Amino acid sequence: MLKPITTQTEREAYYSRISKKHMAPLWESLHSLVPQYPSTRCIPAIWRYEDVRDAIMESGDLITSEEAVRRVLILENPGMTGEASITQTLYAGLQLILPGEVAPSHRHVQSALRFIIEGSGAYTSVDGERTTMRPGDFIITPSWTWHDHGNISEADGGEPVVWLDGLDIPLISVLDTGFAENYPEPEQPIIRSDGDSYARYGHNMVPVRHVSKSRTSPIFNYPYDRSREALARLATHSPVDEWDGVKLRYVDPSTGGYAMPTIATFMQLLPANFRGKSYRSTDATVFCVVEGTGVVNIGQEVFEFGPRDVFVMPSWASISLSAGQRDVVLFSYSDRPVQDALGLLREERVP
């Protein structure tokens, strides 16, 4: 068969005319559709917190948390500006509530997280039950459930409160499945206890009858004295993860399955002096320090970092961990069920 001879103009002038037909050659971009390995726009970044607070502080003197309905500031990845991502997949954002104040009920297809960063006072509502917010506490906001936040009046105790918002915003996006709807009244009714959720799944035990119709947790506050506990007694009991530490991940109580259908969520602790061995994974992750300090080596990037600071690992790239002379404790979160779900989850471990 003979080798087709043709000059580059000749086939531009080709490809001119397929474009017409809303056509293009596979053979142009076959190595950037299809690359050796994950090649993505996500970068390594931190947002220290110390550097962001008072630009979060001020936001609270700009607009009311009526008016913005969420008064958010998004953390944009620096390789994805304009596009209110952290990873391909995941938004994340620095949420303020302020004594007084209520965040109108709504709902959206898009599942949240809350991981709460500074202050008491603050509350959250899921579909009729609320819980009141702490730091270190984990919070659940289903898919198409109805929510509210609110903020306990100064008087009574309440303090600016902030809190780590993390959706599958840019997934949902790209599925073109994105529905949201506002509720007719500022806050929804409360019809259970705070509490009633934890009491009826987070003890190892559910309701005799209980048939699982959701694919998120039923439990919707996994609070962070608990979490805690169980690293400490880990860390002084059993071997060290020489790449994590001690990790645990957050699971539906019911099922033993992630506690968010497409966002995975962990806390894992550092113990003094630790120095982590390097590895890579395919699901980019977002992580929030809650105590101590220490370094992470992200690719070419070292970043110290502090409590409430928030740094982001892109996809298949090399990470490693360093505690300083106090334990570490990190909050994360990634994509990581739906790549388990289609069988995409690739990782590789440095000896």
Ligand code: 1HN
The other form holds:
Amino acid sequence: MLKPITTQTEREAYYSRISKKHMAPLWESLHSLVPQYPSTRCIPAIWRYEDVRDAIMESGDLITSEEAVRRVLILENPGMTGEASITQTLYAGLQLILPGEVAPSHRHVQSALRFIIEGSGAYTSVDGERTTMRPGDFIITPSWTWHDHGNISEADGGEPVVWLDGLDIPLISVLDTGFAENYPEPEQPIIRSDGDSYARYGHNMVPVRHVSKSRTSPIFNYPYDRSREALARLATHSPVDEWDGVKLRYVDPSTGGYAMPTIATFMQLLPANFRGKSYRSTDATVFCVVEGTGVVNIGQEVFEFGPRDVFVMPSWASISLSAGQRDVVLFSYSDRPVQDALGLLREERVP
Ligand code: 1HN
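The form predicted alone done, now the form predicted together with the ligand:
Zooming out: every chain and molecule, the one shown earlier first.
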């Protein structure tokens, strides 16, 4: 015989009693815990460089990079205010370093990428090697490596330099695997000359007895002119993908795998007047415009973009990219290596 159905009031009284024992009824939240498709708090958003540049430069009068440790304005996803997240797993920020400044050396478990946006004179040191930061360069700070940044003096031609930082901060936070420490000096000692890693690993060759010890690429600066040249050649001499234009993935040349273990990075070219078809993917992606102007449709949003703008595509939101009268070049990053490794990645292209 069926028991009489309880009333909502009786159920709520029961929920309240069990909450004191740190228990809750699964049946009230089952649908949101196991969504039919990704339902994220991450929303499409754009940071237009012309709207944010003044605030970034103003931060240079507010605090030194020494005091701030890192003078960065976090790009907060408007759906996740206060969480230092641009997507569920990734962080983005715009960092400023002025001529003559040093951002002191430290290391942490979080992996970082730098994508240089403007200015000249800045350099970053990673694990005993220094590299000059130039606009369009993609630079890696691997997990648990000492890193500090600096800028030459104004007299030597140093300018304010701004770059986009991408880190796996929310991912490391959800896994509770974060450790960090400061280096005893502001700058670490330099033990290899500028360009050493690139000479060893950046020319389709590796040192004869090289064995990969790290999960991160041994190249730590992928210079823009090389990436740009490859894209230009492919756009001119071969058919262009109808969704992506010409899109290349940065690799660890010693394995062919992703350049970073938790973050995938890409550079793509949309030929002038390209009208990209629509696709969606579970790897929420951050884009940074390098060259050209265009339009991106993300979900219900339409954003016009230009050089140095940053925009974000949430998981499973439809996206299509279009170029204006000139070729567009876009850098992008996502947590694709993590989804790939765990068999979670899904993509769909609208024909
Ligand atoms: C960090 O170490 C850097 O080294 C940039 O430049 C941004 C955001 C959160 C935590 C550490 C850097 C960061 C960061």
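Since we're looking at a predicted model, the values are computed, not measured. Think of the rigid core as the biggest set of C-alphas that the two forms share within 1.5 Å after superposition. Residue numbers count along the first chain shown, from 1.
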* Asked: Would you say residue 341 moves between the two forms, meaning its CA shifts by 2 Å or more once the core is fitted?
  -> no
